[in-house]
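What follows is one chain in structure tokens, specifically the form predicted on its own.
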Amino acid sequence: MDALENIKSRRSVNYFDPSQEISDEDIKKILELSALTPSSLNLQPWEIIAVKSSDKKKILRKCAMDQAKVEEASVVFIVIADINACERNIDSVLKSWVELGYMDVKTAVFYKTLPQKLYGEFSSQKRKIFAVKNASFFAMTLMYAARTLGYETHPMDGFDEDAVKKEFGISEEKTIPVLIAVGKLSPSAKLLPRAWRKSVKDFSKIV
């Protein structure tokens, strides 16, 4: 699908066809494309749980205000923001940059301390914002990637985060910015014209 058409045609779909399954291969393709998302210092502070089985979707539905689309969708991605990424991933990032010629070893030693300087200590609000912001970039890429493969999506904010963490074994210090339901549009559903959008002049200025 053409990139412009992807952007213009993407809609948040509420009604999925529950008879349509998604293959593990397509899930992998969606995630591989999404993994190309840019992130601060290339730290990639995201983790994903793909909820595909009917029993796990039933559990997730209870955590998500009993929204039917959780069960009707072919898969629901739990997008997790990982504040540990600064420590967990920095060595891999720097090793790659040195090997590829982006920087020398001396510069890499300086960069080793940069995440803490930029994003604060482990429990800081800046650290949480860093992780959520970049995981949200990933989430948007995921929706476009799914659309490219012929699937519709719906980003979901209506869920009990603590309940999702408990049911799916997600540690307390991590944050879940969004769930993304993915599947095929129900044949009985009709998409209405796109609703009100702010015009460019309403939200921007050129200086």
The other form holds:
2 protein chains.
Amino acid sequence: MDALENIKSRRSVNYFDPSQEISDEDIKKILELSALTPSSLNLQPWEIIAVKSSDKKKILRKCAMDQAKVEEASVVFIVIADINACERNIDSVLKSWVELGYMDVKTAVFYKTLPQKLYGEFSSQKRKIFAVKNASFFAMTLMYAARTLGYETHPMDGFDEDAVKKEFGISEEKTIPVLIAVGKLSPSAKLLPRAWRKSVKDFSKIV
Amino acid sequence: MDALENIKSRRSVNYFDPSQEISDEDIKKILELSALTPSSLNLQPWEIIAVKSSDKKKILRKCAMDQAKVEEASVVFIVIADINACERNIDSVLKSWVELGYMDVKTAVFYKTLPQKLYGEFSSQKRKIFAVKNASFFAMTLMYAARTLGYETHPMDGFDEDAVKKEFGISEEKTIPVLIAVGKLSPSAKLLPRAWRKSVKDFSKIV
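Could you please show the structure of the form predicted together with a further copy of the same chain, as a counterpart to the form predicted on its own just displayed?
Now the complete complex, all chains and molecules, led by this one.
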């Protein structure tokens, strides 16, 4: 698939073919590509639960306003924004940067204190925004990555976040910015024309 | 460019060629592609200031920890998350959905109250997360879109948000999740190997 075409022809698909299964191998390929997403200080504050079994999809559907596409999609990715990533990953990030020649050890020592300075203390709103922003970069890449393997997607935010956390064992302090349904377009579905978009002149200016 | 290659070969480039200019036409093309990004209820809570003139880049550099790439890049996009988008855009969204056959008028009337229910009241933290999430989807698409036109990118969050708001006339209540520097790789720059990434098994599970 052409890269321009991937952006132009991506649509949020409402009707998936429920007879289509996805292999664990394809899920892994999609996630490997998505893992190349850039993130703030390379801290990668994302976690994924790929909901694939029909039992778990039934549970997730109940948490998501009973939307049929949760069960009809081949897999639904729960995208989790992890505010713990600063403390958890900074050492791995800096070790890699020193080893690969991005910076010397002295600079790395200074950088160790940067996450708290830039992204706020653990429970701050700033920290939550840091995590949501980067997990959303990941989610957008995932949508494009899935299409390179022949799948369509639908980003969903009509769900009860607390219920999803409870059912899938996700800690309270994390955020779930989006669920992404992934599968093959139902052969009986007809895509409607793309809906309204703001025009470039309405949302931007050049200075 | 191949779509898979666009994801695999994207790198956050630190050294741009300062002699390269970008045309307003190319900026527009990048933004037109980015405008196809999906968003919550299609509300598109994003705004962009494309900082291209050397005067304005100098000002932005001062707000961004004096990072040279702000001036060396051909353009730096200020990505703004707009919490006002619910109220501002819901009528246009619903009008388009009814006209294109997505829903009937009765359903549209019900949907008019959804943004507040799903994304919280105007000043709530939930509303801010709604805006940041969708503006971050936009930002990620922008990075891939720029590459289809032959440009490299760098998402930056080392900047003083309040200073950028003040200098560029952005209202207090909006959020700036990221700046994206866009330009051509400096011919003298050598890309270091890609830094550490979490492995798929470390950040995901299939259920």
